[in-house]
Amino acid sequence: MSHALGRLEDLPQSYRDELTALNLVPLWPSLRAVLPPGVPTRKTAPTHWPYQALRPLLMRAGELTPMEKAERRVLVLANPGHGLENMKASPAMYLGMQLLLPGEWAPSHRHTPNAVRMVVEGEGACTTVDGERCPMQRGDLILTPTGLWHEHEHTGTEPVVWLDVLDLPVIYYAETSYAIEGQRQEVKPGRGDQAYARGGVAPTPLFVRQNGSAGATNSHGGYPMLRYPWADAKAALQAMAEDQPALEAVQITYVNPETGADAQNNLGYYALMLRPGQTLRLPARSPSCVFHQIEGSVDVAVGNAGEHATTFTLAEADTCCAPGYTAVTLTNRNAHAPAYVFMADESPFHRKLGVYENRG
């Protein structure tokens, strides 16, 4: 792939016009653009969304736009590399900061994109997914998988904010993105985060009902656990760090507790603990990655060896993203306390496509 290829301008205009009339395009002038040598062309730009700058604008949106005119009151975290109008954080990830005010109800709907909610601040709200009521507390991860009814309700006294992460860009690109409005759901008994509250143990799938017939536990169409409490995730990280003091990366993956597979179809979700003062280099991998600061503060350097790194400082509730095929270095700014970071990436999607790479 070293020799130069012919340009479109090299072809006679009459020939180009004939091609256009038949909806034909010559490949060779654009071949290097779609198949570049060695490393893909990436539009995703390292981008930082500081929460303290974003929050006043989100609260102002609450004043300017009532829920009945918004349905979902969200400020989209758009990556300038993809164009703000495309509302992408990366090729396969959409991010949004959503606000729910006291007394509000965001009506029930369902849609084809998968979504998760990472709770940023506030108490007193809940998300009901497929009839399961999921309380929302800071740091909790709540799934709203493809096709499941979900709604949000706030009975507390202070604003509640969460970070939405959706695979909307890839679902939209496939021309399969749509939503259906619904009615307020009836809350059903039982919660997955209670049934699967301890690692290594799970409810027995078959039981005998009172009438003697066998049945299976409700798994919401293959999603047995919809809420992943931050208290449990943080405890798991702390226990791992204490049990394995030499472990470099203290990280957990949010998984389906019945199968061990990724919690959702196309995007992966993780929580990372940085020990006091720790610096951790994450290798260059094919998927883009999003970082959201749950507790503490970290410095983020995005760039491979020999490149000029783009650097951010993440305070609590800040979010940033890094393109694929790019190493990221995280440094805990506190020498005396751990820092906790939520991460989302496109690894499951890349594995399905067969293009996942870890370049170290």
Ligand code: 1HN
The other form holds:
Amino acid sequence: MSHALGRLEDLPQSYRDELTALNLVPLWPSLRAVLPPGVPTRKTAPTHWPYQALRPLLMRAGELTPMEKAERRVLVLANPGHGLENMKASPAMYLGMQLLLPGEWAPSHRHTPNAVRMVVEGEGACTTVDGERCPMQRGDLILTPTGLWHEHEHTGTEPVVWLDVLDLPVIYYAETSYAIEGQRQEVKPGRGDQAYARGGVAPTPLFVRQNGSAGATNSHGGYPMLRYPWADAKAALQAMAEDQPALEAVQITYVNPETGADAQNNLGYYALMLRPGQTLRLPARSPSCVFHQIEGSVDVAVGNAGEHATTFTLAEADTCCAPGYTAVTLTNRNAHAPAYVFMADESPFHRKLGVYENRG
Ligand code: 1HN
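Go ahead and give the structure of the form predicted together with the ligand, now that the form predicted on its own is out.
Complete assembly follows, chain above in first position.
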């Protein structure tokens, strides 16, 4: 039973002043705030960013701010619970919608935060990551792991928009966030999305196998696959759904194809297919979660049993987030066609911290 603890006001002002002068603080007035009973305090508010509403504002940014004045032309999807200026969708996730116009080039740089792009609309843009050219098409997931050079280029005719997901909040919190500017990269041959295009087989140069890992390439600093084409991810989901008609969660995890580990260090990436009309309950787990609608439309109900649920309807290209320790129920609004959702969460980070929980 947790009983009330002494308050700051209970202490004589002179004593408090003496503590302050020596940079000392009593713990007991704040103990319950930092260790609340049973479940953490979460600032992450369930938040919905409808694409049709933000798109015109992103296009206006294209008129108002030239690339030279932006370097990256992005509207940040900020969670009001964290304070908009803190640029967090959740404790560990940053989200932004980035616009690249025909003919534009976003210059090469590298930085400590890990990033991915989820392509939202438009054709003809390309991201070059560590010398590998990654074409950008709707639904593709492109990794920009920590430390790798990257730049974006657009030779098409229509605006291209993508969703950036970064672990910036934690890298910044750890006072480890910085960038280095660079020169236009030289494009090298070889594409991970070709070399690793089939599950279960991996390139094995020189027939070297180490620690159960197929390749010995250590390409791109241990990130052999930088582009995960949507066509392949979708085909995998469809094949699973067909092969296992009773399977409830038709879900894939984006992994490093040589190690089977999460594709990136701190954030996890997944794609989910909801069968026509399907309702799927995702258990309450410690990590916050982001949902982005690739195809179709789903209702997202955020809330545990017995609580008031916040419900969003995601149209195509919409994005929303849910706090940790909270169940999320997804319902495909279409009774005749599947819906496809991209998800990002903080699971790898929570596992590293040793605090990952699934409360069912
Ligand atoms: C960044 O490098 C990009 O390279 C996008 O496109 C968004 C947000 C914060 C820090 C770095 C990019 C970013 C970013």
